[in-house]
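So this first bit is one chain, no partners, the form predicted alone, shown in structure tokens.
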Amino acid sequence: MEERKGFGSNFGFLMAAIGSAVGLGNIWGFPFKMGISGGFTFLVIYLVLAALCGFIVMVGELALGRKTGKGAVAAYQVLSKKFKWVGWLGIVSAFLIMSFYCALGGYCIKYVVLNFGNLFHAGFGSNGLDGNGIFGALMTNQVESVIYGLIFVVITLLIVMGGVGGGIEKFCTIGMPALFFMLIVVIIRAVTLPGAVEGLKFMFVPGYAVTAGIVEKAPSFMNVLSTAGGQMFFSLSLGMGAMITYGSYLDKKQNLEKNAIIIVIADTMIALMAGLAVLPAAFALGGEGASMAGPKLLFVTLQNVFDNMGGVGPIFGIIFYLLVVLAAVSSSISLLEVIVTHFVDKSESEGKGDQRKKYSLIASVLVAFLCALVCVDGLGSNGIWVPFQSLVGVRGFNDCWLDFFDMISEGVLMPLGALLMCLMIGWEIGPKVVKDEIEGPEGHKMTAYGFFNVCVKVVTPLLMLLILWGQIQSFFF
């Protein structure tokens, strides 16, 4: 089929994939998930998944994405009879997810604003408060949280108005070596704090975290099979479309094989990279009690940790914000991106043209809403009605907005879309599809087809049941 113009180099589109992957789940959620489930153990069974999960479900999303020329939904209707729908999921999840991701990176630019109110001894800086005391300020405060939010909406929406080329990939081409450079930064004076041993330990010693009291028990092997496959789906942003999506922009000349091996090292490299720049400061400097996890990882612990550096504290508070705010909209792009493209597509195959401004203008419309409600929200802390709320022992549900929208797209939708998305693969247009679309005219040879095709058709499915069970189960049970 006639290929569509987009990404104008293979970096180009590394760096927007990768960016899409790389988020905030890198930065609060693996390391410490890492931490309570066994350290090293973790790591191991991780990097096993993404072998065995996550570059077969990268692999077949681009190749889908490029084979098609289409997004998440229209590829699907054009291959499948029996999963037509599936790509439905992708759309909303990325709804979802986004929902809660400009919310978050909205607190991010918050805290930018306000380290540099620090530096400058300005009125917008702590004004004395720790890190509880202004995180719990912003939390009740819930005009000034929907207007940062709904500042990263417009960020997000004015990079995707200016397309593929224009926009993301000059985005990413900047952001994402520019978020490297922070990250060696931030790690260089993070492991260098006094007592950020412990930090380390934390990450990689098995079973630290039951010795040091951080957590009660050792987890189960499913528990640390459910926990490192979520994390692996929403890290490397499976299952919801932004591959397939991504893929449907990349001409035949690049080798779609290489692509995804480079993204899912690059992810689990940024995401341990990230645990470094983290956990070594939280550990140093956040005190005894300090958040190791979430929400109050990032803007409690760590404000405490830069408030406790002294003069350089801004400086270090300023670099590290602006890191999330990039990591955040690389990805927050991509999920905009997903839903926007669907409707792009359609309105190109009616006749309409091209309507980019139009749909990414509605659809940051309708997440500016979900944004919103997340941001009144304030975590649980202004007494919102939740769905489900009154359900006992729905651990998933009774918390917060943000922990509702996770629960259905990290913890169904997501992984649900990919083991429809192999079984297709595998048991009904054949993984010789994916062999021939990697392999076409330019002749790259697909080195792994045999791997891919075992694991396609039963590896893959087997252990993504095995995540999506433990998964439903951690959130109901």
Second form
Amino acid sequence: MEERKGFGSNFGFLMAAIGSAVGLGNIWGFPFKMGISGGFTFLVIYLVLAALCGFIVMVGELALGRKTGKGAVAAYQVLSKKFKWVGWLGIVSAFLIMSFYCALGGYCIKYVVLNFGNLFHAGFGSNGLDGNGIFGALMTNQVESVIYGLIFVVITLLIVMGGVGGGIEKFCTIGMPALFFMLIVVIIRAVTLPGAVEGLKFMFVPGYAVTAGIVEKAPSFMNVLSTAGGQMFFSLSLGMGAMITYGSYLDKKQNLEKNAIIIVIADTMIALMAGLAVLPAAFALGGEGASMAGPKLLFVTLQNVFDNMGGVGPIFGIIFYLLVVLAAVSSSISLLEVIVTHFVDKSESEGKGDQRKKYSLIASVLVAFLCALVCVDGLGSNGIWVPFQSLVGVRGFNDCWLDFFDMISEGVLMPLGALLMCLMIGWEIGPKVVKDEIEGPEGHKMTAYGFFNVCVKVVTPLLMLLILWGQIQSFFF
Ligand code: PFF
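After the form predicted alone, can we look at the form predicted in complex with ligand PFF?
Complete assembly follows, chain above in first position.
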């Protein structure tokens, strides 16, 4: 059997893993959730959870992947009798998340084009429409949104076809530093706008969202805990095999524990930076009653911000939406890779050769169908039937396919996957398996073993149960 080709360097691995973590969740999820859930207090709770759950699950996933040298499905099959089916949850999550990720990524490409149109006063610019008008027109133009969604799927496909070292690593090694640089440029512009300080207060000052009348009342502690926990899992790409997959391509010599810490810190830092780029601008130039979260923040409020910035607006618009495209692509390639690695490994082990191109194509065709469904639905604008109609209007669930897919993947499957992984490591195969993998041939010492041991057995599963319960409650009750 041919040797499995992986990441060429630790830096390449880190850029890919951070690229997977940094995505739409950092840009439109974290800043607003932080603002409405207690500002600085939320940040402290988030950081505690990142240490007690995020770091633990990250180390666990990377170690399972590297130890087995297999993707999510096979890793569980090799290691466990009771949990051998868990990897499949990851494959299902990957398809579901990709369905809306590619649709939203496609919209971002459309906004890059639109801002180019505005820069050159061309016909494909805003054409006198405001943010609401532009987004409304895109949502009801099903052909246009499907085309943009499919362009995004094709970009993802081409990178994944290039392989882990040749496609994913190359893209992320250039894309992530570029994203970071562009983010700094946007932050400098945003925080120096008159009125920007309101956005900073909203994000950091506890209780400011209530005082300013943005939300009616402060959320309960349980509510904050589950919001922070759910956000953290999605943001760190945990609980669905992405880090198992990337870990399986990492060289045995590299220090997994250190890498896990770097990924968690970098993702949190970029989420905070995204808040600094987005909220001050949205408060300063977003207009009365502007939406501060979700698709409307990105595609309505921020477009209004760029339109209100004067001559340089389109330039900042291009930089901003391009950086969001980079963040989204570097996440969606890791989602597709979860699926592709599984089938490539399977075909290798059956002696049928690599077949990466074939499986990337088949998986992408399926993703393209799901993505087209989300686009045709246009966030519920076009009256398409959606399952669970009885839940419509309940917190977190609107009458649209995007929310439906999100509810199952982010709401249930990801926290469940992470919980099951901890139970397997803690109680079936034992945490020493992870320690041995980390200490490996290079003799790196696992400094946090005592902490890992207690957390993976008891603390993390208990917190995971709370988070899962909170998530299910917020979606279903
Ligand atoms: N971490 C990504 C975000 O914050 O947007 C979402 C994501 C990407 C989740 C990749 C899971 C994954 F495997």
